[in-house]
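The chain below stands alone, shown as structure tokens; this is the form predicted on its own.
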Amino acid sequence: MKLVPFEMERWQSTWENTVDFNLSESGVQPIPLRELLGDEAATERFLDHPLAYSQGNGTPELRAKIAAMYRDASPGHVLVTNGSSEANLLAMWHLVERGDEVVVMLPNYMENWGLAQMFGGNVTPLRLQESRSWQFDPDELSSLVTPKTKAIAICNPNNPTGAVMGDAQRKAVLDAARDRGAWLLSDEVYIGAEREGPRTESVWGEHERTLIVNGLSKAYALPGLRIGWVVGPPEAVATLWAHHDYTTLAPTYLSDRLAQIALAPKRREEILARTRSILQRNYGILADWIRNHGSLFSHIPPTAGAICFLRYALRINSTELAWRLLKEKSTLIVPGDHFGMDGFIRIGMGDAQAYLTKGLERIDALIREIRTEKGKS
């Protein structure tokens, strides 16, 4: 197996821990244990818990919270990964075989576009187009799907764009899998962050051969957990928790409980909602922050996730826009490089206001810089 790299993870793995002010970052602020765990006595007994090997698979009490979420889902359409980036690859360790074709969103989380070619795959790619409001062409992914395709692979909420699927796209994608008798492999970690409308609906339920991917790490704040899953039928999940013995095991034991805890219905709406709080304030300063650069940046507002993809209008390279920020100003953001799509970036939104406000004022200085070089080339 060659291994293609992961720009986007070995770039925010390398520095993100490192710089003065993090804005690459796609989820809202992590939420502390102890506000998680709610009162003393909620703390003093989960302390008692045993630093224990857990259920490979879950525990049913876990798998059960999120079968909940998924209509006519039972425990054993569940099991739980460490992350969502676990779940991705086990999803495309069991669906793809060397010349098996797989539609890729794009621009996407690079995850799955990888692992397709990993696996020996051949990747076509299904463009969200910018015209569109990051919606794809419907007629276009007909003609991308052909009797090799084995799975087609989403993002919804997408990431970097923040754009819900229309649709018009959702029953593209969905008649498209059942024409050609393909898997539809549904990216939806970002369901539940959404800034404005009604949450996202699930494509669960739609389609028989889907396999579902979410986690704790985005809308719920939850990313130092761990704590990722896979919905879809019980004899595709038995076989991906066969592969899920070669990659990790189980979660941890602790991650498991406290996840448990996030995922009961009443605490499960609190911390929406506190995503959802957090987003709508925080755009308001970034959105103001870009027209206060008139034309110099243009987007479309993201609808979900702690994000906003910028089209810029300065003359340089994303990557080295992102990498003269970090060096020159320590401030991390992600080059639209990292998604095949220079001459856009993306920022992060999610934290605490003051931070994201001084952020944004290197990313000033940075700019203020360039312009005066340019103006003297």
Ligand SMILES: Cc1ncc(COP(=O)(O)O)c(C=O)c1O
Given for the second form:
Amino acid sequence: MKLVPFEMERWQSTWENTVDFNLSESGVQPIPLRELLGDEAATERFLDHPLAYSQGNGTPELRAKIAAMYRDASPGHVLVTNGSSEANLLAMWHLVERGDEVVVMLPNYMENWGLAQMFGGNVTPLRLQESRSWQFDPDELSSLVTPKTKAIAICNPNNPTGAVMGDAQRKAVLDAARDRGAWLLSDEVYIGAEREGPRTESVWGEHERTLIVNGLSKAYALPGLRIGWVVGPPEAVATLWAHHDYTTLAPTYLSDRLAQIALAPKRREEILARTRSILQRNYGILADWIRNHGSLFSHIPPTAGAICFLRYALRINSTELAWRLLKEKSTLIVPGDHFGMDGFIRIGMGDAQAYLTKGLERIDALIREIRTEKGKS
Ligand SMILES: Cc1ncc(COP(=O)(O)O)c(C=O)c1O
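Switch over from the form predicted on its own to the form predicted in complex with this ligand, please.
Okay, now the whole complex, with that chain kicking things off.
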């Protein structure tokens, strides 16, 4: 199998912990362990957990809490994984065989785009269009999905645009999957991270062949737990568990217990409210900054996720821009090239206010220099 480099993750993994300002992250400020545990008695009790192997597919308690979020789902519909990235890996590994057609929403967190190719699939892009506020054309989808389509992979809410799929698009995806008997793989890791508007509705429960991917890294602000999950028909989930035996065996014991705390219904809502308030506060800062740059940037306000996908009007390639920011200003952003879209950058806005402001000042400094070099003012 030939590796298709996952450019954005290579970039982030290599640099995110070396820079002064990491504005490449798509989640909000992580919750400290002490805060998650709540009080001293709970913290003391937690310290007595053995560092044991945990249940391979997730403890029944955790799977029950996850199942409760999906209509008519039971713990048998759930596999707990190490991050939603592992959930995507297991799903694509199971679904895609050589020669299969896979329709992938683009731009996207490019994991499923890369995996589909590595497992021998032929990828057909389903393009989100800026002119449609980052929605795809429903008519286009029906022409892309054929009887040979094995799976349709969507990311909703979307990374990097922050757009939530509209009603017409939702209907088109479900109709296309049903009509062609294709699997629907829906990465929903930004559900619950809506900055505005109602909580995004999962596509769960509308089509038999559906696999939902989600996890605690984004909306729940707990990326360090590395907890993700797949929800799907029990037979498919059992097969994914058998694949899991070849990857990481089990979620870590402590993470499984901490995830149970985070997903207790009341706590879950408190965490999601925290996420929303961080997004509202920080998008205000970022939107002011964008406005202060006049026509340099244009963007469609993201509905969900701590990310903003900006089109910029500077005569410089996005990778070069990101490299210069990294090397000259010790600040990390994601170039549009990583999504196959030069002329854009993705800025993460989930961190502390002062951190975000200072990171943006570094970008300002570079922009001034570039404008001077290019003779623009
Ligand atoms: C859409 C999407 N899916 C999956 C992941 C992987 O997240 P994790 O493995 O931390 O759950 C990310 C990370 O940015 C993402 O944006």
